[in-house]
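A single chain, nothing else alongside it, follows as structure tokens in the form predicted on its own.
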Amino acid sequence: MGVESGAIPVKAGRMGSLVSKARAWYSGVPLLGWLLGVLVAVALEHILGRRVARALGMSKEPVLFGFVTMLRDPALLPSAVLYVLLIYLLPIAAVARLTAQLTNRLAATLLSLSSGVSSAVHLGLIYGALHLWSDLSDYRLLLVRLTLIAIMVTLSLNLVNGYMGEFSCSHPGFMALGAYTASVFTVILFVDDRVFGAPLLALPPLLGQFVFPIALILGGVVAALGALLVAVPSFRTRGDYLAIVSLAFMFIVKSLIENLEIVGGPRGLQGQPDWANLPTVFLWAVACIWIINNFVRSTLGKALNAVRDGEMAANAMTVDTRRTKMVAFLFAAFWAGVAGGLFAHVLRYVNPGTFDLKKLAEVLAMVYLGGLNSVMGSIVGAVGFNLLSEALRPLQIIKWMIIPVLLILVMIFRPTGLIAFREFDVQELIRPKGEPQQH
């Protein structure tokens, strides 16, 4: 027994020093690195995909990073984890460190022209990788938009739940907002729907695309519209006064429109034009991080913070708790509803039912599994939860007791989420490794 139990502490031990050794490997790799890895694997699987699943038994790529393949049929458990090691893991990590030089010096090239071209450069290389990927199978594409939806739905409700310290419950009723006004937007304008009748613009497809913006934009401005009727009475009282305006308004929204038949009623309302492809999307999902990474980082966003950490304190320090507050609350309210109405054209349906209880969960899982008052928080919550959430899919009922009880263990040991209180600094990010950070 004495020989069995201390070889348990020097195999960890040497387990502990290989990580350390490959973190210290890695460690000189830059962020421009590691994307070009991925680019190249996204790219080899596209060249040799195929070919490496049947010739391990597989009849295509695997959709999920052979998630869904191993849960599907656990027999192809080893063949999708060597496709996984064989197009991704390796190729990745390859080029990451063979080209760590070259990566070093071209992101202090850029970063010294401009740290906008330098940003440019990496959300480049992120779409090219996020194309790629999703180009080989409809479901892929899907995934990836909604996504990119999640990511703004989550940062904006972590404003009113994170950085304003109180308890939403509104998000899906400003998303149907979003939903709707777009949709029927869209539709009245540029489709010839049964019950709208003909469209008032017959405009070509490729110049509809220019007048997308408007429908979002004005989706979003109905929802923070939406959001004084919570905002006006909520924030003249303290307490969990928000979190009960909130959810009633949530309700409401959602009995509403089930009762407008012009809208379709419980039925929905579909046609929307098909204009919110990957590019789209991806462009609205990094304006939403940009804009609300601003707003944090802002004399505004850091008075939000001192609202959150003691309202009187705040007073006392000239304040304007209550204007503070509405602005931000209005703010989340507008980037709700444009992902809702992204959300609507991407699906090209939208049905009242979908902004329910149900949806509320999964956005409050999201905001609390990434992290309170963290822009990278709420990025890696919503991708992590939708990868999670689509990896389970074949579980099927299952997949529901496994999230929860995987919430529950986050909660007990990171209670305030994986990435909490941490800024999103673009700076850091994009910087060269192993260089003095500049400050």
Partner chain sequence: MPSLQVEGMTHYFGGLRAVHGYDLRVEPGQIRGLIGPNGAGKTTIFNLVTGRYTPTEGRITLEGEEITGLEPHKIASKGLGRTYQNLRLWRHMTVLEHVKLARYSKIGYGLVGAFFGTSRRHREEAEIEERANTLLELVGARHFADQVVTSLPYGAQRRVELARALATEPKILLLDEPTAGMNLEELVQMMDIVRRIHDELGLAIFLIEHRMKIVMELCDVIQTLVFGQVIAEGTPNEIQRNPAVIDAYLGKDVVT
The other form holds:
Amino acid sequence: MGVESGAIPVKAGRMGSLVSKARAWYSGVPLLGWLLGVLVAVALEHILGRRVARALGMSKEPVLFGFVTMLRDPALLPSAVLYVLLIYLLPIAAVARLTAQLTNRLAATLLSLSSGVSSAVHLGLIYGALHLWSDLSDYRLLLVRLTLIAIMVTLSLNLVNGYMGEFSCSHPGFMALGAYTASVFTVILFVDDRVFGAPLLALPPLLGQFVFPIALILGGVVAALGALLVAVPSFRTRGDYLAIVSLAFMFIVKSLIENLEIVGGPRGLQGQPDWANLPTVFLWAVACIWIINNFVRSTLGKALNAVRDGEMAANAMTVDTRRTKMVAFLFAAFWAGVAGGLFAHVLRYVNPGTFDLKKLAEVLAMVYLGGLNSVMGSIVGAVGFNLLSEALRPLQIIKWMIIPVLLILVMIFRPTGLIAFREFDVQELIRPKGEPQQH
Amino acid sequence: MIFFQNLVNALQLGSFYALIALGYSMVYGVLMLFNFAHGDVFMVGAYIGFLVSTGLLTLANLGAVALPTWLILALTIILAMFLTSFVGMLVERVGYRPLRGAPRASAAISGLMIGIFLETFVLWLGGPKRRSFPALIESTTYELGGVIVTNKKIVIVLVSMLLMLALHLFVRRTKWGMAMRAMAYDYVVVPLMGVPLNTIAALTFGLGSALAAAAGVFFGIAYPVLDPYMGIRYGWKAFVAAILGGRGSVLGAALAGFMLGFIEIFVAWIFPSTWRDLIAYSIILLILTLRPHGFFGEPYSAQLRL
Amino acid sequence: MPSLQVEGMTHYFGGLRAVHGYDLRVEPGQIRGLIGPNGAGKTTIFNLVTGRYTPTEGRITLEGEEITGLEPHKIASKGLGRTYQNLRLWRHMTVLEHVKLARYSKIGYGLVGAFFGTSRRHREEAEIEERANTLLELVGARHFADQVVTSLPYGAQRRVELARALATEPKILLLDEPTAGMNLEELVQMMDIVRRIHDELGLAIFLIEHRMKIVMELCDVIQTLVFGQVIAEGTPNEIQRNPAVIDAYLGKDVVT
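Now show me the form predicted together with the partner chain, since the one above was the form predicted on its own.
Full complex below, order starting with the chain above.
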């Protein structure tokens, strides 16, 4: 006992100093450097991944950072870890550190041009990495697109449950409205379908890409109209009212679609054109994050927080609280609808059963895991939840005992989520990190 | 005639909803929390009832003990209620008590996760296969002017009503019931007055879960199949019914439960049965729009605060 | 034209008459006080004037324009700012955000600006921020600007609330016990600030106060309210000598 209690601080101290040394070593690396590192690592996997994996005794490159491989076959654990180390961690660490000077200068130059240009370059790097990474398997491509959509759904629900402090349960319903509206639109107009017949407009496939945004926006608008049905009775009174009304609404939407034979009833609707490719989904997700972040950082958007923290005082300080709540709720529903449209076109199949309580639990879990009132939180929540959910997939049913326990622990130790109440400041993120900035 | 037949069926279905809704309503009334795990507690209660009755029947068949069927039935109900009340208290202890200072929404999420856990746990232990509940009541059918009534239905409806009456008396007449009502009235002051908050919270969850277990056993008797998803199928509807009844109102929750049963049965009678949820929830939405505070509730002054 | 005028205002809560036949006329630049024992209906009068409750009877005008029965945010944006007896600040927001938000109704960039970050929005936000900082300077809370409001000392929170009310560009400011719960140092500072606001911005002020010394020192005219009715109105000197006031209210406070 005595030995142990003496040994632990030493060990912790050594570890601590190692961590702080590493942190100091890497504090000068700007975001641009990290992204460059990731891009190099992913490119490396593209070229060498298969060979490295074979050399380590795996049949092909591990699909999800080795997690799935490890859980399927624990004997491959060392190989998987080694693979991740060799292909991802070491190259990222090396490139990020070695190019720090270069990337800092580059970041400074870009920022001096304009923050728009700099953001675009960063986004380009992110896209490049995602593209290369998902290029290696269809599974990855699907996962990346679904995760991007999950970010949109999570962020838009955060607007209501986090920023505005209400508790809404109707997001699956809004997604369903968007998914079906967009699908019906594209299938009627552009696809030779059994139910709807020959396409009304025979467009060359390339042009479809330009019509797709219309379908998505239409889906978003219908979702927002649905939200109006929830909002009008709900926002007359304060409190838990929205939770129940929105829950009932979700069930109504699902049941309504199940009874609409024209869109396939409970069997669902399929044959959506293959337009929701990675660049499309990526652009929509970026647009969603950008617009919502703009909104919540404006004084108009901050009115949501004031409504949450004290509606009466907000009203006395000239804030039209009713309008504020309506706008935010409809806006959130719009993005859920757009995400739903994308979702339907990624899977190219949609059925009402998807948008039920399980989806609701998933979306709520992502919002509260990531953190309330935080754009970064929603990104982390959605990505974290999706990666975790996929990584644990080999455990099959046990996965659904592990995830709830993890979430309960998060709720106990961080009741508002991992990264709650944080501003998402792009300027701060993309600035060069050369010398410590004055504050 | 068909009308009266449906009425009898609606009374039975309403009993389940009412018993489950009471659990939601109590937790919401006393602690101002959504217990999203409650539907799954109902499911667990049904499975516990299944295990208890199967065990007792096996013992009886082996001749180890001489148990008449009615006693097995009574023991099943009582034991299931007793054991499930501990499940309810465990839910409170694990998912709600550590979050008492936290935003109410976080507690709701934690409850939701416990529900998923319970569901998966039962699925993992028992498999996805449906279990048929042993027949504890020798079915007898009576015909009253064309309406067919089984003795099962009579027992279920009567015992449900008795349990609700017992709860009502408990809440109105006993010291603990008074403490619960006082808590519903003022969450902040009561703990200061020497009423232990933890005990009240455990009691509230325990009582609600016991009633849900009774509903589970009756469900098993009436439709003798159980599956791990029955909790979400019936629980969420009962949750909405509880809110419809009004915040923390025992009478309101019971009435709303019965009303939900009636709506469902009669919708299925008149319209295609696939429209059941659609119309039931639409009616609920309409009622909530017209009477935002439910039948007997006070205004929802509180909110899921951050 | 008076800044704020109330004529024959009566209000019932259920069957209970909280305010009866209340009249008020606040001239531009005047500081008016409202005193009275606990439960006399002082805060109710504030809530009626600011639109939180709609009076059962009576008429309220702000610079000649009728505001009776309007929603609180409309009344506020027409030029009526208020503070609360027990602070009503927004717990997750910074000091600067509080003051900026009170300019909500003056924002012109609209949702398009909020969503897409137009140049007009950046310009307006910069203006709002500059104004907010000026007001924070005025109440001596500039150095707290980026802190979350709950981390501030109590007196500072009160001053932030004052700055927030000022940011609505009021024509008249309603202060509900601005020095409640303050220590002596904070109190002196607050009085100083109220005077400065009055002198520099030329605002009319209508305040509820419990501490006699403050009311007597600050106000031009004082009303005394008992059981929802005004029993006396006059200059501090007159009020101090009014036997009805002494009887109903001052009697027990004179000692302290």
